[in-house]
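Take a look at this single chain in structure tokens; it is the form predicted alone.
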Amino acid sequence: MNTNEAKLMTLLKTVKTAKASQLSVKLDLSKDIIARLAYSLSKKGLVELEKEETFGLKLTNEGKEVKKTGLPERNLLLELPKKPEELNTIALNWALKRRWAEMKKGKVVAILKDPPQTREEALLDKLKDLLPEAPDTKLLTKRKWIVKKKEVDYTLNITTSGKTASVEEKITQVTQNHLMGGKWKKLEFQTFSPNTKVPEIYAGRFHPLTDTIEKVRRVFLEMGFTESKGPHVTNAFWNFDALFVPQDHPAREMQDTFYLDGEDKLPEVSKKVKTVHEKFWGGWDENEAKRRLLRTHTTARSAKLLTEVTPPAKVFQIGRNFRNETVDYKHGAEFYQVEGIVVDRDANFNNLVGYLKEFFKKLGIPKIRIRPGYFPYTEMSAEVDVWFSPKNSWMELGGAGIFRPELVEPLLGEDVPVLAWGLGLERVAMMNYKINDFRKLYKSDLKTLRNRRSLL
């Protein structure tokens, strides 16, 4: 026994039987230590372990402050003649619901001086009285003076083993008087085992999507990107006329996108994207242009990007992004988005397919397939899908191409060619913790996110 456990085993052969609460008092100990030793010993079957629940009563904060100070709405009557605004709303509501007070001509004016004892006031009075299940207490409760509180005790009976077992100490630890003068020869050392089952500790450690958001980013930067981040109010500039779309086209509707209130200015370089829209589609609304809204893609930073850089240049984001989309397991209307570009003269749409295999090889995902795609400011295009096993079918997981022409001499200033793509982070946190529904990424489960495997 370790030297706790002896003190306890040495008290319990004097009296038989006693609660934690006595047995903590005696020993110096906090009560649940004593439940601690004593389960330790029941383990030994030198002790048998009884626990009891009691309810009482305990005041709150507002009850204490009443029972000091007074009924709140009798502490009003003293305060009269105030307006209403200046009186403490609950006390003039219980003043006007028991007739104490009424209102006129917009005051406050008392009918009673001094009522009498209120009910509330007299249960406070004798509260240690009250039992927990008695209905006089909803009253209180109800006034948020009083709350139920549980007490757990533990009734501790020695066996008959614990009456003849010897209660003599085992050292836990060796200190230097122990080994001074081989005093520990003719010590008795507590044995321990490794099998011995212990509570499991769960270290702290981020979420999914944070560790999922750090694995794609150290996989850029290890491919010499640098990283670059942008607003999620933007306007339709930059998310659809620098890119190309024309003004008309469907994705910039209502249904699709979040416009907000008010109108960005322009930047100079919107002269140009002008002069291309109006060659290519026909005309170019300056106003629909200036409309503020919650971006819908990355690629609205992208453009802009296209404004700052010098070739050659790789670049990578990640981003918060929001569409008027229908949820379900594989959408979402606020959803992550992956985007890298690579602005280079001599680029070509083989290194872009090279970039891509590279890419989705260091994020674990090794079976993808590129196919053709038609995307409004790339060509060529093509979409990445990857086998997605939960469902053992392929999943779209991003979107790749050559930036138009029409898309980068303005923004540019020359036609160099620009690799894009960009892909849904949720849809990578998916394949890599084999989740079938992204939904489940944003649930707090909390043994999902203690048993799961990190990424990094």
Contents of the next structure:
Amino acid sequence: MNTNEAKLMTLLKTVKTAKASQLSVKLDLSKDIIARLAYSLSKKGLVELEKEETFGLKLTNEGKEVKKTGLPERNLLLELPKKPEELNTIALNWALKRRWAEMKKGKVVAILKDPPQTREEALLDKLKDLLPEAPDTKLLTKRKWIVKKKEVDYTLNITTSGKTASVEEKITQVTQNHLMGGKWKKLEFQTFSPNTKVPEIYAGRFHPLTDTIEKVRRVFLEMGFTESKGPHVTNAFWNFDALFVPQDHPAREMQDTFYLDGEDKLPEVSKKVKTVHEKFWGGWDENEAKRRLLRTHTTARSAKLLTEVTPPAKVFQIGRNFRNETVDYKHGAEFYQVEGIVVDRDANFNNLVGYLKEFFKKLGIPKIRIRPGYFPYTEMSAEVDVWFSPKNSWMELGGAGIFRPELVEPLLGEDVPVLAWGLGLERVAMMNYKINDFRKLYKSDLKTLRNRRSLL
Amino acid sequence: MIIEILYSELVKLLKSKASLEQVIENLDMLGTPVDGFEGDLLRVEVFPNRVDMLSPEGLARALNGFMESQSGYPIWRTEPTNIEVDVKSTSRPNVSFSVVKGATLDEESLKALMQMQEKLHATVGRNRRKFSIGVYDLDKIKPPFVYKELKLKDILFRPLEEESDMTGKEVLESTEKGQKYAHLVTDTAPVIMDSQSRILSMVPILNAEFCKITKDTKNFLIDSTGTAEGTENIVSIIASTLADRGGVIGVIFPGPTFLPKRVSAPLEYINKIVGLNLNESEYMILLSKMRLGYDGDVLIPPYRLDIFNKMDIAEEIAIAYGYNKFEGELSPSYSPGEPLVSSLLDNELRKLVVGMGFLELKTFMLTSPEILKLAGGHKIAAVNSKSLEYSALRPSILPGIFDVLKFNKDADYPQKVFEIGPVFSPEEGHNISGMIVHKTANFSEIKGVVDRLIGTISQSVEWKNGEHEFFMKGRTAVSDVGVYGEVNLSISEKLGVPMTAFELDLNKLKLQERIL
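Output block for the form predicted together with its partner chain, input the form predicted alone:
Let's see the whole complex now, leading with the same chain.
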């Protein structure tokens, strides 16, 4: 028996029966605690409980105000005479109805200065004695000064075994004091059940996308790739032109790409890119290339990297990208992309397949299918499907290819095969955490984030 | 681009029997993945480089090669014609013509031809600006033809599906296509006329009703006009589609000759870049699976718009060989994997904050100016967004976190959350922000958190009392690395629970490097 149980049983042994509400006052414990104690004692067979539902009366905020300041129609008399529109309508109507005031020459004037106490006022004064069923209460409920409220109370009756039960107090919380001089040896401690409900403990945790990013980073680092990142705000040159995307390509239109005000200076290499565009696409406008935008893919950074690296090089990026899309369960205006490139004079398509197989195997996806695809800046181009066993079907997860010579040559200065592949990170996270809606990943629902399962 | 065709139509055009599974598998591996199949309706995705496959005929032509039931350079019957076209100077100077005689259409193949034309307009045609196409019933018109520019008021004809004659101006104003494409012409437009001065087409807007094709049309005139070179390829795509329906191609000038284009793609190069070890015979067989010819050079049929050089041939070979048949091999060059220092810093801080019980959030960098008002007087970078909700780049992470917490009032307290990520003010920065919400959240507690963070990376930072829009006057600490304190009560009152917060600039935090 814990301290509170012992207190309650000691009292009950004397009085035999008591209401929970009375016990709450006598023991100075909250009604909730008394209810919990009563429940636990009844389970032990020491008390019997009788539930009682009663209706009590409770003053509303307006009721409290009236009790404090008096009847509105009584207070109104002090203001008279006045024009009716200057007065509170409800109070005025009551004053007229009670014949405490009347209209004279367009003005409200008082008939009585200090009218005798009304029934309502009397009722408010002795509210405690008022029974909820009494017909008089209607006078007050009608004016919304009081409301009826359900109240639950319990009567605790001590049982035969309760009368004889030992009320020896057992200790719940071990204190420093108990540990001094071996005091604890003489004390009895309350036992605890692992089946009781306790307050939740929440751990600080990484976001599921961070977990996924870290997993992918580890795979790339283990495969000998160097990490890189680029700015989120870049320009059309790096995002499109350097990647051999023609200036009239639909993806470059306003409705697909976020553009910002202002323009960037073009790098030296743009002269070579210009020549290629003019040769293949029949024209190139440098003002179009200068436009500032939010990158639509991490490949914007890969293009710039080609002007910086010496082959052989392996580089990866994991970064946020932006598309001016309407957000739905599959797409967001912002999303993460994972991208790896291999710049190697001897690299070939079979190597690309090798990297893809290794990459996905390490990511925990052993079964992949590579099929022809299309991207404006790769040739050969491939789509990567992964076998999604819960759905028993192939699921498109990434794109891959070898950068076109028309792209590589101007940036790198020579035509070297550049293997590249990318995939959407959210898709991987959604598969792992069994989330079916893109938006849920970014919704930041604390309950979901706190309770999500841990994965290896 | 997704096209819808009848599976039964496709099967009729195949030269060998194949099960549905085989057809789907082959379409996938040919680079035209099947998007869906229901009843008899097959939805196929055609990539923008293979616009010749936007029709059942084009798909079947490629598929027959890929499945080796009819491979090699496609052979059509061609014959010279004596049809002449007088090409004058116009606003769409590139123009090509061709005729196809004796092709047989029906309801379905006519529908497919229309679909192809429409998809060509949308893709390579760049909504008719770059290229547009016309197909006419040759038996209803009289050569020779003339292609010239006319003033809108001088154009008079009965357009497709219209009841009566209209002037050019009326076409632009009162027909659906006219309104849609009016921006492509000025006060003049090119027209194609026959020898009886009948207008066949007001280019690139609408054709005439009298010479429209039906399922009973046998002989066809095809044209393509455009602002860019390559109209003969567009005409070839339509002509080869009709030739596959039993037609004989008639060559007109200007127009495609139907002679192959030559690309030099030495086998040595192909083997190196694809990663195969083919001999010349194997090379030729794989080319013929892709309907390409070989005589030392690779011969490209005129309907292939996507093949320019040897790299493109390499892709043809890889597809013909079968993407799924490559074993895969890692390239032998060695390289060590190096993480970014900034990622290492992010992760150290992330672990520390998580250790103090904070839950990590990921919110969007684009947000609404309304939410950003909380952050005070930062300069905000705006973007041309479809919705106000994503129209400004965040200069601080705090308003976004606050927005998240507003939707989490029912989650148990204390709530401790943080986020690491880019901010734009408007130059790109990199911040960490956190927020604590519970009944007794106060300055001491958040100071404890920040002191622990800064202390752990052993940097000395001088904090002073300061002012910040997001924070409460008199309970705000500022320094060159950031800000912390109790949240401005005009903000926390929206949640109804005391809140504290911090935001630090990660570019200003320095972690000591390991010695070993």
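Positions refer to the first chain, counted from 1. Only the largest set of C-alpha atoms that superpose within 1.5 Å between the two forms is called the rigid core. Just so we're clear, the structure is a prediction, and the values are computed from it rather than from any experiment.
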query: Did G413 shift 2 Å or more between the two forms, C-alpha, core superposed; finding: no
query: Is_shifted K31 between the two forms (CA, 2 Å cut-off, rigid core); finding: yes
query: P372 C-alpha shift between the two forms of 2 Å or more, rigid core reference; finding: no
